[in-house]
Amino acid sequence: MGEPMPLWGVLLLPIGLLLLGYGAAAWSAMLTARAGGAPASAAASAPARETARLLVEQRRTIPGADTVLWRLGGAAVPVAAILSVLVLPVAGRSAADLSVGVVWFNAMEVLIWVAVWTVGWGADSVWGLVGAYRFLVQGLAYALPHMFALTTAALGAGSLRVSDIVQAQEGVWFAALMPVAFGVYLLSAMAMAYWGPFDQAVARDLAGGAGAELAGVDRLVFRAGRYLMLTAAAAMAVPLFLGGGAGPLLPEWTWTVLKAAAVLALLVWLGHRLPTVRMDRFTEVGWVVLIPATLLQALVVAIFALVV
């Protein structure tokens, strides 16, 4: 068991996650201004000029739409990408080291579901729906592969404690154990933050679909969030598969931060780099290879546990 974070380190926490939030933002739109043959250097401004456009912009008003439903689960979606953090070990200390870690890890994500299809359903468009229900299905196709591989990760420490999970690797990183359950992973960091090649729940054939409707503070709200969930999902691959804070000569925390930035760029440029599949393609796929994969690599994992 990890010992308690200070109240500095619980309040620096989410500031972090916003800092590489907004890293990531501004890496992808240099990536964008690449691709189009624009200055890439020029671009790593442009999440914040886009904040300040939306913070001046006038939030819509839709007749019959549910405001209230409707505005609340655009907020759910980073308050549940700070919270899933509370369990993330930096340096030993956790802002809260439950036994259920990985759970509620699983839990909050599970959240961001009932978040998104809030944003489109109250917004009493069909843009909006179509784009809600599109993020259902892609959750039915990655959530049983994404429960697989974080249990995977619980089974090799013998604990649902992330903490414990880190300790447990401390020879070798489950990343290298169990390769299956960490690709799993990456592949459902994205799903879950409705990132490339996973994001026709806010794609431009729906004019932005859940999100489709939303002007202003609420758009940037929403935008901030699918940034933060994407964080959160890289930070938690470093205790889960990466070996935590472990590292030559740097201090863990750093290592954590180093190690969080390396997956997070590398969710973003693959975001770019791989064509949108569709759901019903992902779907298959998930049912018919990713679970099955994750399953053989929980048995293998339980096996060797069991013998060693």
Contents of the next structure:
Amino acid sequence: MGEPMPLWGVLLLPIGLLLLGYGAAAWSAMLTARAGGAPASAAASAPARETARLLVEQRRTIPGADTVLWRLGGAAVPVAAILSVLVLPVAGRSAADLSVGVVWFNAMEVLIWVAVWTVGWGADSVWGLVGAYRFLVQGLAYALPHMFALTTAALGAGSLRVSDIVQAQEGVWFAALMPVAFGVYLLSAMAMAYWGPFDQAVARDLAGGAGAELAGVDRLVFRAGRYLMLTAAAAMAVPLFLGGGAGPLLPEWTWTVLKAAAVLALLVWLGHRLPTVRMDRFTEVGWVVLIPATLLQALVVAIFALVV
Amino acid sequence: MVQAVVFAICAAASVAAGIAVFRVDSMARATLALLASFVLAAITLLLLDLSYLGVLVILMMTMEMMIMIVFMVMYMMNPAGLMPMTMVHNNRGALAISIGVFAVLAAGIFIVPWPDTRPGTPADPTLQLAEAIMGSKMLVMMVVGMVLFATMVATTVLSTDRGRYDRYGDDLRRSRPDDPIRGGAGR
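Switch over from the form predicted alone to the form predicted together with its partner chain, please.
Next comes the full complex, this chain leading.
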């Protein structure tokens, strides 16, 4: 149980998340530019230019829309991402080192379900609605393997407190001790941010799916929220599986940021490399392959924890 | 003092959200109002230092409401759900039942002999609560759990229109099942 984070640290946390999220967006834009044969370096500022464009663009109003839910849903995406990293330890301190930190992270990240469904529903658009339902199906596919992966990390440390999980990795990182759980966590991190192979909820075949009707600042908040969620999930992989801030020479917080950035870069790159997976196919993989695999991993870790 | 204020706000807001469930005219709003009510109730659990239970209620209720909304919209007479609808039926009967239930629960508050000596919060209230509820009744709980699970499986088996003979052929000899939607595991 570490000391509480100073107030400036708590204020800095969302800013750091935003900076990393911008890096993810820029890296994604660079990958797109390179695939299209354009110079990648110019694409680094693409998210900033897109942000400026969206800020001056008119918000869309739709006659039949449930505007309250529509706007609330979009705003809930970044809020869920920021709330979920409150338990993230940086340099041994987190904004709230809850005794049930892992469950808190899980609960906040599930708010994404509400957010995406509400955005899709509220717009009174068939594309949005189909995208919203797609995300719920995908949620059912990834949620259980994801929870078992989180449980396995907690099991390895014998605690739901994130700082205890970091401490338990002083000898060997959980990524090495429980590779299946780590792999499933990375998969579900992409799925919860509807990123990469799991982006059918906002796919191009639905003209943008859940976010189809968003324009202007609403679209900006929704898209930024998605990058924040991906960043939050990547950052939580560091205390859960990658030994937290442990590393030579550099100070602890640098290692946390470096590792989070590395995981994030990997996830963004994977999202560009892998073809989109239909969520009905992924559901069978999730339930027939990933759940038994994560349960077996949990069993192995439980026996290991008993013996060692 | 802070605790009492937070509790009062959460209790009042939770009831207000509960009332909103029956006042709004769209299924989506009703479901989200119900979710808000549950989350506010969960915060009162957090006030009791039952952090695991409180956060778990938020987690489970969020997922549960999002699954529920799919079915609620699906089974509604007006499938779009955005058109005006109402959650209230049998107004008089419902009113009588709800006033009766409220009276019984409120009476319970005054009749139950609450312990008023304060031995201080136990080190792990969640553990204490679990032992109080489950300690001597673990066997019953486990049997109930198995019965619930068996019910779920049986309901699914009874309600599906495609059984193993449809999938694997009349002699169950087909090596790959014949499914209308192929799954990702190649079956």
